[in-house]
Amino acid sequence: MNLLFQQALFNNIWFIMKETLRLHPPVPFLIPHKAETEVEMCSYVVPKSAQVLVNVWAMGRDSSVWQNPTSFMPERFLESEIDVKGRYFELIPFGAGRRICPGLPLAHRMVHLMLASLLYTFNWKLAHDLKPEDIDMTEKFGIALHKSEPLLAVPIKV
């Protein structure tokens, strides 16, 4: 595999993570916080020592700030800035600043090379003669985001 196409593959698989990522984070919410002084925002209070959640899920939906959030699409990651390391609070799925994910760097190194490695390898098709458009996507809430539907995908070797 030459220089050029692994770039261009490492760039598409990242595209797509960082859209997963915002469209189906591993936690919908973030570890609690604890407000330390009052504060104001978007002319809500929130009272020293309150329990802040950071609703992750939400900020993905959040339609002030994504155009049309509830559709797949890597490619508005092209010409973005935008990353998952805490940096843009668009996107925060691993959390940001002191309370950051400890494995983080873990996954920025490797979750990206297994699923290139996977789609590299293998063909993928679909269970039962399931369709595309007809996969569940909605997800059970808990600690953890969990799909409602398992998705059963089946490996063919290349």
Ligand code: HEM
The other form holds:
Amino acid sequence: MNLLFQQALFNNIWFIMKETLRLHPPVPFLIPHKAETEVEMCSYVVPKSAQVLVNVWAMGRDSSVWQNPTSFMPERFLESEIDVKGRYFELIPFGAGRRICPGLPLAHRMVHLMLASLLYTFNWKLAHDLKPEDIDMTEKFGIALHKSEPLLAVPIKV
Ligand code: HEM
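Show the same protein again, this time as the form predicted in complex with protoporphyrin IX containing FE (HEM) rather than the form predicted on its own.
Let us now look at the entire complex, which starts with that chain.
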């Protein structure tokens, strides 16, 4: 693989990863937080000791922030600085601040490596001749987000 191709593949996978984490954050409400003191935020009062769930799933689909929020469009990140490392509050699938996921650097490298290896090593088709637009994207909510119907993809040796 030449260096230019490697760089292009890396960038594309980075956009795909961000878009996937925007639409399908694996931890949709982060981990429950607790307010240490009473705070006022956007004219709402959060009382001391309240349990706070941050709905990153809804934040990723907020039409006041994202254009065509329910469409999968990795190219939206082509001209954008936004990343997932806790600096841009519109996209915080790993949380932000002092309780940000400590596994972020490992997850970041591993997801890139796994996805790039799978795409580079195999061609893929859907099981039972399913068309991409017919994939059931319904989700099951819990601490972690799952697909209701698991994806069945068949690797074909290149
Ligand atoms: C794509 C993969 C991953 C995602 C999306 C993810 C997401 C998250 C999120 C949203 C939180 C809660 C942050 C908050 O409430 O502000 C969290 C916490 C945590 N994650 Fe991850 N994580 C991933 C991978 C990993 C890996 C690979 C490890 C360890 C090797 C890890 C270890 C932890 C730990 C220990 C915490 C608790 C931190 C604390 O509460 O202080 N995570 N993660």
